[in-house]
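Let's start with one chain on its own, the form predicted on its own, as C-alpha cells.
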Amino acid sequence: MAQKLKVAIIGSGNWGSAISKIIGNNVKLHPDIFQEDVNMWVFQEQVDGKNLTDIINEKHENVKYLPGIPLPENIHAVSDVKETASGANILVFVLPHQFVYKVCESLKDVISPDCKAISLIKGLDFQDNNLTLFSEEIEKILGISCACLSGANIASEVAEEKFGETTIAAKTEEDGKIFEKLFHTPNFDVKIINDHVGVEVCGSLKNVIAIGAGICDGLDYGNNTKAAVIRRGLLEMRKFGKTFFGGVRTETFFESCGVADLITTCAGGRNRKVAAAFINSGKSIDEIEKEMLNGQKLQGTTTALEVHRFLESKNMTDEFPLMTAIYRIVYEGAPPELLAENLRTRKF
C-alpha cells in the first residue's frame, strides 16, 4: 500500500482559512491518498485575550479572518511553522508574499525529501533588476517541486460554497491528479494546465488592475470606464507576460486564473474596495488598508510597486500606461484623473 500523503497549510488568513475548509473535507473523502489530520500554520495573535490558535482549535472557526464559517475538525491550528510542516508530503503556501522567504528558510531542515508544494500566493518579487515567481522561489529555497493555484476565487464566496472555478498549473500529470483530488469539489471546479508562469503572472497583475477599477469607482466614472480599465488591463497583463516571461500561453489568459479572476477582482475584491475608499479620503492607501482590512494586506499595491521598479529598470514604463498610472496615483500622489488620461493614449 502506498504511503498516505500528509498535507500542511502554511498560512491562515482569509484565503488560507477558506482553502483549509476544502482541504480538510477532501482529505477525508480520499482516505486512500491522504492522511486525515491537517496542520495549518497560524501566525499567533491575541483575540479577546486568547491565542488565535486556541480559538480555532476549540471553536473550529477563524474568528478573526473568516468569521462565521465552520472549519473541519481535522484542521489543527499550529503556531510554530516548523512543527506545522514537519513530516508533510504536501505544503500548501497561502500567505502574503512578503513572508515567503523567511518562512521557507525556516523550513529547509524539516521538510521530507519527497515533499512537494503548491503556491496560492499572488505576487511577483523584484530583486536584482528582475522579477521572480514565488513558485520558483519556493522551489529554489526548498529544493522541491512547486505547482500553483489561482482563479476567480473570492475567499468568502469559496468558504460559503458558492460555485466558482480555479486553475492549477502542475509540473507533472501525476501531481495534477493529486492536486485535483485535494482541491476539487462540486462547487470549486479545478482545471489542470501546465503553464505555471502564465497562471502566476495573471494572479499577480490582476490585483494591480483591480486598484485601477477601484480608482474608477472612487471617481464615480461608471461601468463603461471600468470596462475599459479591465480590457486594457488584460491586454497589458498579456503583453507583460509575453514580453518578460518565456512560454506564457495566450489561452491561459482565458482560464479562470486570467480574465475570470480579473473580472471578479475588479468587481468585488479587496484591492478594488480599498482603492475606491482611498480616492478623496485625504489619507494614504496604507492608512485605508489598516482601517478596512482587519490586519490583512493588499497585494495590488506592493505588486504595482514591484512592477514599476522593474519597468523603470527596463526603461519601459511608457509601454504599460495603465499600470504606470496606477503606480503614480498610489505612490507619487498623482491626481486620480490620470487614470482616464492614460486610457486615452490608445496604445491598445
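Next up, the form predicted in complex with a further copy of the same chain. The previous block was the form predicted on its own.
Left out here are the partners and the other molecules; the chain alone remains.
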C-alpha cells in the first residue's frame, strides 16, 4: 500500500469514545496500513471550567461521556470538524443523526475524493414523506463511498472489552478488509457482509420494536407475548427493508446487527424501559420522556412516528401491524391491548 491511511473519527459521545479506544489501538497494530495519529471531533463543552477537548488530550479520558475508560494517547480531540477531517482517508461517522447534514455540509470542501467513510449512525432519514439511509446521504453529500457498522454493541461493555460481535456492510471486498483491520479485536468480533440496507434498517427499526417490548413489560404480558413481539418485529423489519429499499438479505437478520442487536435492545435499553413506564403512568410519552430522559427524545418513539407517517403516505399501515400498534398506543392514545390485538391472526 503506497500511502498510509489517516483515520478521523467524527463524534465523541459514549459510542464514539468506546470505538475510539478500539481504533486508537488497532491503527498501532497495523502501522503498515494506518497512520498512528487519529483525530476525533469533539463538540466543545466546558467541564468544570475546562474545555472537554483539553481534558481528553491531557487525561486521555472522555470524562463526560465515557468516564473511567482510558483512551489511547494517539487519539487527539479536536473541536473544529474541518480540522478533524482534513487530510483523512477514512472518516468514521459516529454522531447523533440530527447533526449529520450540518457536519457533512461543512466537510464538503475539505474531503479528498479517495476518502472513504463508515457510518455508525442509527436511524433512517425521513424528509417529505421519503426515507433514506444515512450511509447513502453521506455518499450523496460528500461524493464518497460509505460503509456502515451496527451490532449488539452496548458501548460500555465494548469499552470494558467484554466479548461481543458486530457487523460491517462494506461496498467492496477491499474496503471490507481495511475496515476489519480498523475495528476487529479479540473481544469485538467483526463480520463483513455486503448488505448495507439490512444493517441500517435493523439498526434503526430495532428501537421501534423495543418500544413494543416495553409496552409488553408494562402490561405484564409475560415472556410468550414478548417473544412474539420480538419475532414479529424481526419479520416487519425484514419486510420493511425488502419493500422500500430492495436489496435486504435474509441472512443479514442472522448477523449481530439483526437478531442479536434486537434481542439486546428489547431486553434492556432505555427505549424498552421508558415504554414500560409510559404504560404504567397514564401520562403522555412526552411527559415521561421529560421526566426520565431529562428532555432528550427516545430514538424509538421518534422513529415510530416517522415510520408511521411514511407508511400512511404509502397507504400501507395494515401491512405492518406491530409497528402500527406501537405508534397508535404511543401517539394516539390507543389502548395498550392493541399490541396483542394487532398480532392476532396476522400470519407472518
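Residue numbers count along the first chain shown, from 1. What we label the rigid core is the largest C-alpha set whose atoms superpose within 1.5 Å from one form to the other. Please read these numbers as outputs of a predicted model, since none were measured by experiment.
**Q** Select the option from 35, 178, 160, 245 that falls at the hinge between the two rigid parts moving between these two forms.
**A** From 35, 178, 160, 245, the hinge pick is 245.
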